[in-house]
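The form predicted alone is given below as one chain in structure tokens.
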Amino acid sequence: MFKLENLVRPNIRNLQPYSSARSEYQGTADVFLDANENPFGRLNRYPDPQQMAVKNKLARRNGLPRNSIFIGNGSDEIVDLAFRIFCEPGQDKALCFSPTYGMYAVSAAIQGVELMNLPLRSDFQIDTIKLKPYLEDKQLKIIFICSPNNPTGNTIHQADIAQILTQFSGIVLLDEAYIDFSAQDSWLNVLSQYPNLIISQTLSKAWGLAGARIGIAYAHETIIRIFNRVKPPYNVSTPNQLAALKVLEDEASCIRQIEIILKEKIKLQTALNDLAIVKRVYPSDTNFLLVEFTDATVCYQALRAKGVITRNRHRLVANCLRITIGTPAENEKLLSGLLEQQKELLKLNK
């Protein structure tokens, strides 16, 4: 039975959180003498402490309310608060299927939470009989599901996800970041229906701004009145709401942007698998590919020296780089760097 209740850490329940000036004060005025501000400048005024433009924008977007929606300064910021909130360091535990995003592990660690993994089979799917002795863990508070996942690029099973929902009685942090580039539908669409549901997005990868760390935290309103007490006050600035603001106004050049995206992505994938040197394209529902080389560190060592950069992903699975879908022109340089490469190891293995 989930009761937030019971997961919150006490310290966080009795938290009084601090009170900003912006947030003491709604409505209209000429001047403002509240917040020790410099009355000079263009960005001389602190931001909207809970971003209510932009949240109107997201909550009409997506038909929710907007009391359960939550900004963070990137998902980052969302991991880590979700640790902050539900597991008391050195005692508490959480859950991950590995391989996946590392900052689970970082976050995990800077709190001082223990990481638990359990690795995906060999299809990157959860193995749910494996999962059974986890769930049975009192000290077990979050599970984390990246969903396309990182780096392996395919959706997790949604009867597995519910499933989980459902059994376990913690918090489950769904994270969409790349569910823009997949035909799967978002998880949104049933938030109501699971009071243990954080969906984890973000703008940085289909909506183009990154470089503005914009992440979006939906779940019950419970959840994120805590969120939102527990957050630094100012926590995303004035030009990183704007540019928020600007990119969703404007959704049919995202729409665009992805279509030739995902063109792209076939037609990479079509031309790497006839290369020599990669073994195996992964299918991907992301703007990325898993793809397994005959020696990946080689090609990625190769690449480099030709000024284009990929993520060597060895160590988490064997031989592959994940390579993100360029401009048609940055795939095209990839493609011909490989070409040399190949060329150059026939040339050897003669």
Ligand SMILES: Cc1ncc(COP(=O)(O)O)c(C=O)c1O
Given for the second form:
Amino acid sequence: MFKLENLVRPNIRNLQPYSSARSEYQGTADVFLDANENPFGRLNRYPDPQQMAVKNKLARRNGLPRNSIFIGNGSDEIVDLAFRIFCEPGQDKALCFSPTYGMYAVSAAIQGVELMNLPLRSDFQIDTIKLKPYLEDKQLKIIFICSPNNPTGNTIHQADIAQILTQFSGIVLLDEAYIDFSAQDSWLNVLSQYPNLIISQTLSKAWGLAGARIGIAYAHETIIRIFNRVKPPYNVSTPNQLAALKVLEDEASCIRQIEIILKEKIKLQTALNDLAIVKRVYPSDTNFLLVEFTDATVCYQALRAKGVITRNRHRLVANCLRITIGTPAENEKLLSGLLEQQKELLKLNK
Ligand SMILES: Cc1ncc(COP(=O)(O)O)c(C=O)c1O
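Alright, leaving the form predicted alone aside, put up the form predicted together with this ligand.
Zooming out: every chain and molecule, the one shown earlier first.
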């Protein structure tokens, strides 16, 4: 049985959160002498600690109450806070399905929490039979599911996620960083059915705002309240809040960019599949392709020498590079680099 009080670490349950000047007085006034700010300048005031304007926009867009939304300094902050809220160092555990996004392991290590890795099956889906015994582990507090997954690019089966949500009495953190590129629905539509579900999204990918560090967690308001108590008071800067508002106000531009990226992805998939040095292009619900080469490291280095940087994921998935979809010109450069490399290899093998 899911019981939030039992999951939250005692020190967090008893935490007296910092009461910032801007959370103590939120109204308008002529004179603000309460936060030791410099009265001169343009960025002299602390930001809104609750990021109300951004939350209002997201609440309206997604048809959700504002108090079910948390804004983090990137979704990496949401992962970090989840560990700090739910996992007692040296005692509790978390679990993820490998290969997956590397920050879960880093945040676990920082918090001194064991992160168990259950390998995905060869089709990159969750092995629910192997997962079963883990669900009984009383020390297991968080399961991370990344869907669509990085670096494999696929969406995790809906039925498997639903099963985990109902059978596991801890927190399920569903990382939907790439959901805006996917034809599949977000789990936001059914958030209210699952009290143990935290959905994390980001403006860093499809929304084109990686530089502004805006991550979003959606969950039941009792969970969001705890995140708000634990976060640093002014965790999202004023310029970043304004940048978030700007992109959210112009969703049409974002949709146009996604359309270009997805068209480019199809073109790139076809062109890559025609190369002899490419063994396989995995299907992708994201803005990147996981590509198996005859020798990934050789291709990575050849591309790097030509000024094209990809991500070598060979250690996670044998002989694979993860390639982000760029502009049409950038993708051309990638392809011509690979073609040149292929010609050189053919010459060597003659
Ligand atoms: C699956 C996944 N989650 C989260 C992030 C980080 O997002 P943010 O920029 O919001 O911290 C990334 C970035 O690569 C990612 O791949």
